[in-house]
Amino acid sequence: MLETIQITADYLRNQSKLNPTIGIILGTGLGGLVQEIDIEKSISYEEIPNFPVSTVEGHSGRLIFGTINNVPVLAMQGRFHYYEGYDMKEVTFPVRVMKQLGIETLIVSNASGGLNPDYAVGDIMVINDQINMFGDNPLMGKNINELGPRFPDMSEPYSKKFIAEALKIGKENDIDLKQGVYVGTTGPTFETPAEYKMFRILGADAVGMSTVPEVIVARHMEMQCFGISIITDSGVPGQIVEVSHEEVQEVAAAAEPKMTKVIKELVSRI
């Protein structure tokens, strides 16, 4: 794996003169942040050695070197999911490459189902913790000591400092930011009413099909993480209705400008 990571990192290092320390992963329907990036280089995933390819609608499949408010960033416009048939190491491979390129901070975004009855569709939730319900872990197997410890600490999966700063940005810009726990599942089915209820009992405020593996790997490599979810459908009893991927994308796109504002400001303050 080390050699594969190095080959990919070397290729990307030769594609741009920028040396970003902030990486951004944009989830379903949330690629609009790219419009706020002064793009220096855009690379299709198909062109990158050893990179998986995004197969899901709403994930453009581009890796972007650029700047936000003159701050160098490396952004993934589209991610990879366990339900696409990739294994956990493939899903998280880009995060490994980011670290090799010098990324120290990872910002992740996603579309998720709301479990907290105080949330409404279209709300934005800053993630303060997570629950892994994938039934798998990207660190399974022999540990590569050069990447991180065998038993990494997860007492602060999401940086408290970044959370506090994001909430401050929300207040300054009159953006109502919720704060809660994200539970990650395999998908690709949306949850049943009983599953929504179970996840709420477990302590989750939102549920989705991504993010958790990426954050586990980032923390394994001692990267600081910030996560943000757009609530695109409701899993609250009495509010559950039939939902489609297209509807999720529509809600995400409508709420995205507020999320973009928060991330843009946060990048400037990190």
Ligand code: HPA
Contents of the next structure:
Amino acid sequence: MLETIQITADYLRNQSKLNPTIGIILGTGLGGLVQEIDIEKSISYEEIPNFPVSTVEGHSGRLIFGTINNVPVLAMQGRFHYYEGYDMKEVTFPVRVMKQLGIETLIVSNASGGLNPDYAVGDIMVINDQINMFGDNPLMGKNINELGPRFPDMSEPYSKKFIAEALKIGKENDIDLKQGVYVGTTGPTFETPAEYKMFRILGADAVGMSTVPEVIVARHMEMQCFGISIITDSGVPGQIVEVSHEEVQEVAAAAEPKMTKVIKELVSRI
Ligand code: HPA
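We have the form predicted on its own; now please give the form predicted together with ligand HPA.
Full complex below, order starting with the chain above.
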């Protein structure tokens, strides 16, 4: 795997003169942040050696080198999901490559179902912890000691410093930010009412189908993580209605400017 990562990183290093230390993964309906990036180079995933190809609607699949407020970033517009059939190592491969390219901070975004009764559809949640309910882990198998330890510490999956900074940015800009635990599960089914209830009982505030694998791999390599989730539908008993991918995309897109503002500001302060 090390060699494969190296080949991809070498290819990408030759694509841009920028040396970003901040990586960003944009989730469902959240690709609009790209408009805030001064793009230096945009590469379709198909062109990148060893990269899986994203298949889901709403994920355009481009890797972007550029700057936000003059800060160099490497952004993924669209990610790879476990439910698409990729294994955990494929899902997290881009994060491995990012580290090789010098990325030290990983910012992740996603759409999720709200479990906390205080949340409303359209709310933005800063992720302060996560629960892995994928029934799988990207670090299974022989550990590559060059990348990180066999038994990585997960006591601070999301950087407390970034969480505090983001909440400050929220206050300064009059953006209401919730804070909570994200549970990641395989999908592709949305949850049954009983499953939403179970995840709430387990201690989660929002549920989604991504992010957890990427953050595990990022922490394995000691990258600092910041995560933000848009509550696109409700899993709260009494509020559960039929949900579709299109609605998830619509709600995410509507809430996106606020999320973009937070990320844009945070990038300048890292
Ligand atoms: N469940 C799981 N994933 C999701 C949801 C949900 O309700 N909404 C957006 N992604």
